[in-house]
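The data below hold one chain only, encoded as structure tokens and taken in the form predicted on its own.
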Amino acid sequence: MAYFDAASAAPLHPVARQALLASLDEGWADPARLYREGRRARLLLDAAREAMAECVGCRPDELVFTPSGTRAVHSGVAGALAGRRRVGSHLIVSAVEHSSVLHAAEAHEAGGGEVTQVGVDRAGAVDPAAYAAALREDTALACLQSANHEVGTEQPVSRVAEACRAAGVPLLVDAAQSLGWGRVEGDWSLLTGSAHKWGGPSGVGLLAVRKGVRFAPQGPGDERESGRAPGFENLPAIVAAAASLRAVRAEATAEAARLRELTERIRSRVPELVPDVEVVGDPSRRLPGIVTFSCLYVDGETLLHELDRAGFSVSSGSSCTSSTLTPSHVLRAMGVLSEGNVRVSLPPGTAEEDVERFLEVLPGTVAAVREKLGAPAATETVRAAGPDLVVDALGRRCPIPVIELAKVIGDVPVGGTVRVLSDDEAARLDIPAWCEMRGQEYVGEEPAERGTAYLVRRTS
């Protein structure tokens, strides 16, 4: 079996696991406490901390460990919130955060704060001068994620930082993606990482506010990591953390070269393989396992289920796979196709032969989801018809509408239209992201009796 979703959680690094079951012997009591035992565990702690801050480029003091990553980024906006409220309640985030982020944001919103959404361009990344241009006097912090988790967009957090630094505005970095492969450049203020992230334990995740930087712990207050992560520390975990961030990173170097050769096998050899495939995300400035692709007139959760079965873990940001039946936040907010989405996101170690595999299997599995659902043909044209065509696509989901679109269009004379009626929110992004893959005019959409009709000409 090969995993191919490091993006979500890495393996246990050899070195975690080692670092963890010693200090299940050493770490087990209270480190602030001045007994032996208490002093044993509190220089674990001390130790740990020291070689976490130097990995993150900030002093120890600076530094706290969370129950998660998760919690280090709803107590670090919310604490540098509170910490500003008398200079105003604006928040700023990009459109492609973390889902942590934008429900932080949301949390902000709904307590009477105002936020501004950044948008990005069609590779996923933001443009420094929308978010200068989105600073305001009132704005109390900025949220950028130094890297996207679901296709691997590095962003330009130093000129965002410079912006921000500039306007007297701190910027909050979500760093999990990017902490295992190197420092985050640029003169952050607040910083967030999770272990699970770099090859470390689940439930650690670090949050570093720089001084100077106002922030006032919310919640109930408590005597531990200077009151903004109350609890008893897990520290054999955290031990394993740090342990394992030291050992990623002084195999970072080589281990990059090696996995954007991988991921750069993928880029290019999927669109030769495998006919109607976008691959989306910064074809350069990028995380260096992280490869997605979306696959035109394909289920996405029926794509996994059968790359799983031959051997393949992967993730997917498609609606067909989600409970809420909707795109994506990240791939809708770049507006690239998002049915049949795959993320391969390969961990340290990872085989060349397993990728290679991944490369023979993966056109066979699409043509065969495709044959399933009925898709037409690569090469399949159909002869002129009407003017006009309406089809009906009302309760039938992701990729069914698109599908649908592409067997009909072939039946309209160039200049004449398709309306595609559609109540599935993928259909929003899909139609017109299909329209650009195949060169026919999206037109727009308007309201109809029931759901959305969709309307396309077509040019070729």
The other form holds:
Number of protein chains: 2
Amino acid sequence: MAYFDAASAAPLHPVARQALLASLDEGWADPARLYREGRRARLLLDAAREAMAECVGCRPDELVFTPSGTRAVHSGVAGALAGRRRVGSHLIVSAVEHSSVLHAAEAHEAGGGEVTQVGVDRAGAVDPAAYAAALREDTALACLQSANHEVGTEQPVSRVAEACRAAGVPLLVDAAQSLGWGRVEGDWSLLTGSAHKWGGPSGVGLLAVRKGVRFAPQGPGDERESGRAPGFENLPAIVAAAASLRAVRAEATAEAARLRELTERIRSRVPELVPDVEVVGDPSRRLPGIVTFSCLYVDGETLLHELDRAGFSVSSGSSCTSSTLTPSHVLRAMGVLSEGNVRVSLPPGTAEEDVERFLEVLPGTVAAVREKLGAPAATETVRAAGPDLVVDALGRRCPIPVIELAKVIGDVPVGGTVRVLSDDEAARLDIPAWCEMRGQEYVGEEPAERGTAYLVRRTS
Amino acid sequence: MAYFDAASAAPLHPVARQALLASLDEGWADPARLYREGRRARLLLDAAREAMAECVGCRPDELVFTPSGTRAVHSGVAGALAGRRRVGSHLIVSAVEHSSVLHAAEAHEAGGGEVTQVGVDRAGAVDPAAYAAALREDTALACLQSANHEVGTEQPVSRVAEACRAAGVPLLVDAAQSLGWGRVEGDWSLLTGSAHKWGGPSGVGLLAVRKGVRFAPQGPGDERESGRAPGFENLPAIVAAAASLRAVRAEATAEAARLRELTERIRSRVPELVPDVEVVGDPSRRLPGIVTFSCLYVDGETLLHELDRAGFSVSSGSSCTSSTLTPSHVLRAMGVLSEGNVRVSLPPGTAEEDVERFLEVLPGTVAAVREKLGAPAATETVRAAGPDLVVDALGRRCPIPVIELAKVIGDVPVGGTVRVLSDDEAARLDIPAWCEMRGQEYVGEEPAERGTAYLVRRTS
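Show the other one: the form predicted in complex with a further copy of the same chain, since we just had the form predicted on its own.
All chains and molecules follow, beginning with the one already shown.
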């Protein structure tokens, strides 16, 4: 059994467990009360806030605890936008933010605000110059993650923060994926995090708002957490969150080096072991524990299921696992293959032998899934046929359209075209990605009577 | 050491502790994931939802978990109002709701909505007919607590629910104080609760929305908890919340009878033991564990401090403990004395001897506080003086204005008046309450050069 989905949630750190247990008896009372149980709870809360602020790199009175990272983002975005309402209602986000940021942006748009999404390169990073160019007179807030949750790519936060500072625009950094590894560099204005991502308990997020940043909490409030996070504090969990962040940080440098070596093995060896694989995300500017790759001709949900049966818990940004049947917005923004997508995110402490076993198991598992789906062999035989072909993949879900395309490309002569009809949203991403991987020419798409026609020209 | 503030937060129930520990290892993963750790978490979440729904008296798919009771109220009120936006924007609340409901109402008003507060009688209960009379064509939502958190009075929920049902208006019941004791009777539409009130962990609230109730969640959302509570589920705590509610309910009937007897002792004996005390709240239609009384000539904060030193943790709705320096909105709505207010709320398992010890300690503690403040003796000597007197208590906080009034009332003849000048908001409540307790005539108030003048006529 190996759990390789730390980017979703990390198993509880032993220190978190100890701190939680210890504070169950001391920290259940209302910290707003004046009697001894309340004062004890208040002491715990204050100490946790100090420890957390030290880890984040802010003042204790700049930091509040929220019920989750998602709620921290929602409150942070709404409060910062409202605080600068007079400046304007323009919001900037990167195209690869966590869904909590994108949902906050959608809510802002629904309320009449304007949102600019800054694109990313094929590695998943924003270009600081492009981000800076999106800043406007009426920009109320800019958001940028510290590192991407699906592919591990680190964002150029310092440089974007400089640009924002120069423009007088506050920058909110979603640091959920990186906070366990270290402070966020750069002159951010607001920062959010989530304890269960670093091995803390669920139920605890954090929102830091630098002094001087205009902030107007939205929705009904109360007197708790500086009026920024209403409701009774989740105290024993807050204590555990702070204690575990401190513990995780103490081990971070050594563990980062170790995990980086393990993910490097996966990055380099998966393409050797498995044909038709694309490793995605920045090879060097990345989180230590995350590596993501996509496998042609594979249905992500089936692959995850088979890996689970083999004892590996991994995640996928593949369209086929999402209830919405659209490919991951991150992979789409990067313009990389989404089909058969696998995210391996190693929790601290992952054993080397588990990674080796994963590398042993993966090739056979992918091959079995491909065989079941009738995927083409890695090397197709070239057959001459008519100059043009139409593949009707309407009603077939990914990866079938790409599989059918791969099967017939050898049937048209070099220079001939294959026209793939598909109504699966993932085809829009995966057919161009397949062309790039296979050195074929992607001509473009056009609306068809049903779905969309994707035109591919055989060039080799 | 005796903790008598269960209405704020109950100590963790042993079953909650066990369930929390057990699920720390099984329930840390993301229940939305398909691998085994995710499936295990999902099973725990589903089981907790079923157990909780059974205790609440609703279908599992009608119930979602929120980060706190406060957040459940905020989301419930906002979602129900938005769901019936076409009907109108009129909201009804009772004047003695928990602050979370009143804050939600304030936010609704700030957004252009209209709010009617239904008053209560001297015992703290709404009149069902008065509540029904507040229902209008454009009423989108009505809110009523199951029982009051400060004085323990039960509200006539069934009858108000009938009136709402007849008018086609959904009723949201804040059941935070009563859910540990049993299901809420009556045909409610939405219901909220908070686990740490029944001995569950902090970080868990619940929101039930009956099928057929129009509900449009507000703010950014995600796919968790039916789109009604975004953010990673606080799973081990949710499991503990459900397990402890079930456990508490199993003991509820016997424990309610036991606590009712103990609070009855306090209700009946405090006025015998301490002069100038008013016990507030309904003597029979009330929660088993709560009893509240106010002591003339006492500063609530000092009294709480002295009781804490004597080993008793109690709470107060007295103006003097509030950071806003206004008396509790509950006591104000009831029109009862707020000064020297003490709420005793016994957690299940409270030992009889702790209550007896409290009754031993209280008289001396109150007497000491009164002596320190220079309060008049219980029986004043009657002295004849001029027909009218002015007491200047400007700049003096409660209970000084009442103490000064009591000191001089004997100096005017029967029929003469005392004019008390005060700029403490609590005087508006406490001077009339003192008159009622002492059989003197409260003539009324009028603006003074500074503060307000309260006119009292000596009648005996």
